[in-house]
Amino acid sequence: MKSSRLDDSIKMIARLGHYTKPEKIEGAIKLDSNENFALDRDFVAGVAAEVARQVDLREYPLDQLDELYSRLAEYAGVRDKCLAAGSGSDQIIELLLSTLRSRRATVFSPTFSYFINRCELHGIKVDQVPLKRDFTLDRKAFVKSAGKSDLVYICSPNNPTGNQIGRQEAIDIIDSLEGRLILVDEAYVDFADYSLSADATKRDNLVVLRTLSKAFGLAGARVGYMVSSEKFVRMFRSTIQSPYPISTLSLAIASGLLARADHIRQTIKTVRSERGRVFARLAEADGIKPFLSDANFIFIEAGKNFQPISKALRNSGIVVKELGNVASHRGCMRVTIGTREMNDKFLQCVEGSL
């Protein structure tokens, strides 16, 4: 029988990269998904319990969304009319890809695989420009490719490498690509030195994506947001985004934590300090190479020590993101910065396996 268009579509989708649910290991030290365990669980739960008593789940979330925009505007330092929220920043990515009908995208590689996979799902050709061996950007090659695309994606800080390209270099690239939609994914920017949020409000072609899943410890609440010009945000809010993109409870919890942003900032300082300490210890170890990071994780090249380290971590109940070979780097893994106790157990395990 002749295959139908539906059959062909299903076969095409089946060939694409797909999401595999991570295994949940009870009692494990979870350092694989870049969640913020340095933020005290009881603190987050206390805020959630407090705001839950104040909301009426029988009503649609109207005032709660406005409050979130007000809180986000204060935290991000932009006008509330330049903000749009979504059910995680990945939902915002999905909406932009599915509605703006781009034909070709430029990314550097390695980078956040979700974006590449979603482009492929929507039939968007992706040109991946390799980063240099030290994970710095080959600017000339990147701009040359981006000039042929109508969509450009910059992960800043980059996942999985952890580094952030220089601010002025980023601005120069953006300004040279007028007429292309540029998505700057700043999921980890709270742990870095700069954000392009304010710059995005002045450009109609620049969208900065941010989230409360990392620094604010709300991975389970699914609250992300974008920053762009008032014109672009107005179109996104009124036409692209659904009327009630986030649940009342998630909105209230997010606003509750944003109201306690000073506490979050202190936790961020702790994570950054621990990041420096963990990096320094790893840099002293023979046979592995850590890379400097601007995020809440560190990328490590373990080479021939990958298997011994991986085995030792599993035996100790420590879960990290095992990446294997990445470009010309062999035996790579990405480890989240957790509490000092979690980090010490990780370090002792790695050092003991070398």
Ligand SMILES: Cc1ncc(COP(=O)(O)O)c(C=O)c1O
The other form holds:
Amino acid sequence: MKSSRLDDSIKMIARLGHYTKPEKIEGAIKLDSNENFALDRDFVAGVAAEVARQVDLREYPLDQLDELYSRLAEYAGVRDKCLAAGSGSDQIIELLLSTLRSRRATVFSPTFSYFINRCELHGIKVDQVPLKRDFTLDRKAFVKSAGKSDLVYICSPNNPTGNQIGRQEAIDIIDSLEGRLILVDEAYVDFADYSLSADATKRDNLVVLRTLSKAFGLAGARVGYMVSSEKFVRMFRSTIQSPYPISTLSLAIASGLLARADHIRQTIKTVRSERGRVFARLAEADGIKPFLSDANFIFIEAGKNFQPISKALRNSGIVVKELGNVASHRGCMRVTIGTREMNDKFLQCVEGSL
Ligand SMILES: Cc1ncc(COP(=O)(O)O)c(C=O)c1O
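Next up, the form predicted together with the named molecule, please; the one we just looked at was the form predicted alone.
Below: every chain and molecule of the assembly, starting with the one above.
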């Protein structure tokens, strides 16, 4: 029998790049997913317990979304009408890709693989422009490719390399690409030096994606948001997004943490200072090369030391993201910056295996 369209789609989907659930090892030091362990677990749990008593889960979440927008507006320094929230920034990406019917996207490479996988799922051709060896952008090649695309994705700071494209360079690229939708993924921006959030409110073709999963330690609550022009946000909120995209509890927890943003800013400072310390120690070690980062993780090229380091980390119950070969870089891994204690254990393990 001739195969149906549905069979063909299923076969096509089965061949696509996909998400693999990270291995969870009981009691391990988890430095593989860029979560924020510098934020105390009891602090987050305390806020969650407090707000859980105040919400009425029998009602649909109405006011809680408005409260989140007003808290986010204060934190991100933009008008609340320029904000839209989703169940993680993953969901916002998915909604944009599945509704905007883009045909071709330009990304630089390496970058956040989820974005590429979702494009492929939706039949969007992805042109991947290689970053230079030091992970800076080949601007000419990028703009040339972006000129042929209707969608452009810039991860800033970039996952997995950690570096953030210069502000002026980003603005120049965006301004030269009128008529294309530009998504700037700022999942790690709270650890970096600048955000394009305010710029996004003034442009119809720029969407900045942000999340509370990283700096705010809320990966489990699933709260992401986008910043764009009032016009784009109105359409997203009313037509693209479903009416109740985030649970009352997650909304209330997110607002509760945003109300304590000063404490979050303090932990961001700690992570940034630990990032500098970890980088300096890794840079001193022979046989590995760390890359400067603007995020809460560091990309390391370990070359022939990859296997011994990987073995030593596993034996010590430390989990990092093992990337293997990335473009011309050999034996790479990405390590999240954790608490000082976690970072020390990681450093001792790496240094001891060289
Ligand atoms: C670059 C980037 N964007 C988005 C996300 C997803 O964030 P969220 O938890 O808000 O879906 C991640 C998560 O690792 C990420 O690295």
